[in-house]
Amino acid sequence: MSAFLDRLPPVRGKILADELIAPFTWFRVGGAADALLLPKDEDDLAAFLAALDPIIPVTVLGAASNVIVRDGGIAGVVVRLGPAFGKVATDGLRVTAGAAALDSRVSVAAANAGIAGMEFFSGVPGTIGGALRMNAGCYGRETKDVLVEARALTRNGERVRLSNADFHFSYRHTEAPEGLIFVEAVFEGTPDEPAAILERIEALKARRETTQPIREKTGGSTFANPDPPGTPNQRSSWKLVDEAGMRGARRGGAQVSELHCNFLLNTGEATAADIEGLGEDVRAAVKARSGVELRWEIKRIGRPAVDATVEGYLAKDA
């Protein structure tokens, strides 16, 4: 991976060759990245991207928390965000908050500044970026309906800066060019008082914590529901699979939950081939039950195994 290397830019910040991605993750599956970048800041990160070979591809990883990251690795450079792109702030009825920052220490944040609207962020497993990228939400209550504004990089390092409209929200999905890179965002709430604020976090944690296996080696919700939010007899993903008769069902190291069968669990020795296959699974079951087609809310990004060192101008032999 030397030579890998040698194609790089410098940085301020680190370059790390072969870093195995699975400690990373929430299911503690994944290969190795080609090259993963830990930037100093935001002008650091921005002046890499100006510099990098265009054909070289860029993936950014949050907190892996909905993501299936293949056996295979992942091909060019993976950026990880570090803590200068992890700050939090309030002004008035705004949050501003970096794309690492942690969706829950934004709604805790804006409670203790009075500022209600943001809790369902307590209850999304992530950070801001890939709040902003999926439009995450949870009980009833999604990204788009407190962003005010996102700022981003470019695959070549420009800085731009899109509005609410500009993501074109849908239900878990925005049509934001999928090249850029998120580096901060601006939300806005409503005035409340701070304990009560809380209590409700508080009590979206308990809820959160007695119906969803998150001690578990696991991601966020698995598919999305067939029905946006306020649909007349709108259907649950983990309804459909239940139905289906997947609950518990298993595949290698990977099983579907007993508890909330919308999440796929990591038993101990689970491969992410043993999870997405899992996955498949389920949808088919589905499809075959129901006639639903599920739709994966969790990313899949990667190569397969047998690709990693075989395939493509950045192989392993290279």
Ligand SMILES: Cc1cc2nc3c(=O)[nH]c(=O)nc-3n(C[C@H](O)[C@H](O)[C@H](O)COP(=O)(O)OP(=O)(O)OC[C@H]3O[C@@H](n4cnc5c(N)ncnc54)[C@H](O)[C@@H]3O)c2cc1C
Second form
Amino acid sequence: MSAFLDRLPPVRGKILADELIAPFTWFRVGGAADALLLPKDEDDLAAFLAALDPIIPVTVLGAASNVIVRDGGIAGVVVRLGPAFGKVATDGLRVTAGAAALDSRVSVAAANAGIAGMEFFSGVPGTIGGALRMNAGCYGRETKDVLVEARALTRNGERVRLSNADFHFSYRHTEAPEGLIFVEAVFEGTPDEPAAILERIEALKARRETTQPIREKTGGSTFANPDPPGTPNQRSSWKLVDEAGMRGARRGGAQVSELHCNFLLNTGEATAADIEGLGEDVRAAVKARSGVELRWEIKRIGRPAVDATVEGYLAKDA
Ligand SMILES: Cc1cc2nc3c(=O)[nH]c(=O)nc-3n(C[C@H](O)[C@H](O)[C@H](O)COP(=O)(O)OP(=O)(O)OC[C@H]3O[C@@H](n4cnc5c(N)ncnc54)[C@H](O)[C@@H]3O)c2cc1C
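Now the other one: the form predicted together with the named molecule, given that the block above is the form predicted alone.
Everything in the complex follows now, all chains and molecules, and the chain you saw is the first one.
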């Protein structure tokens, strides 16, 4: 694979060949990236992207709390943003956060500065980059409610600025062009006493501890709720999964959580194919029971393992 590294432009940060991604994903599954790029700073990343052969795919990952990385790994370059992209600063009622900053850090920084409205970020175990891509949220608040604007790099390394409206946010989804790498976001809240905001953050954390398997190898909510928040008689994915009899269902080392049946778990030795396959089993069972086609909220990225393809399967039998 070092021949692949030879095709990549030089960087001031680091590029690692054939680097395993699983250890830093929440599910702890998945193959290697052809190359993992850890850019030194924004200029380094922009120059790399500008000089990179346009046919080489680029994938950016944050805390990898919303992805299943398939067993065959990820083609091309995977970008992980480091400390230079993790700064958080407050000014009046605004918070400026680098895309690698953890959402929980942003909520606490806002609270300490007396900025309310970002408490929900404390319940999302991802980065700001992932929150922008996913319109992350919980308990009735979402990224779209607090975002002013974001800065990003295009696949060609150009710098662009997006207003809140440019995202066309919907439930756990945005229409921001695929391929953008978000580097920074500005959020705005409302004034309140820091102690009161911190208290709400603690209450929110306590609520999650008892209702979600947050210490497991998981990807959070697997399927988006079929109806957006606010819809009368809103249907929940977890209820549909439960009614289809899939609570606790297993495939290989993967299991539907008993505690919250919209969460899939790696019980120890699961492959990405086990987890994704179990998700498809759940979708089929829900479709058969209630006619609803659940939409994956978790992103599934990368190549299946060779022996998960038809060719591999036939080769194994030969
Ligand atoms: C226990 C648990 C609980 C969870 N609870 C919630 C919840 O309550 N609400 C909720 O909304 N989500 C929840 N999630 C899902 C997840 O935390 C969110 O979707 C989060 O926003 C993902 O952020 P991330 O940094 O981990 O992104 P990743 O999982 O790394 O990536 C997700 C997507 O974002 C893209 N992305 C990441 N960084 C960037 C960037 N800098 N620029 C462009 N694209 C980028 C990736 O390419 C990918 O498409 C939960 C997950 C777990 C494991």
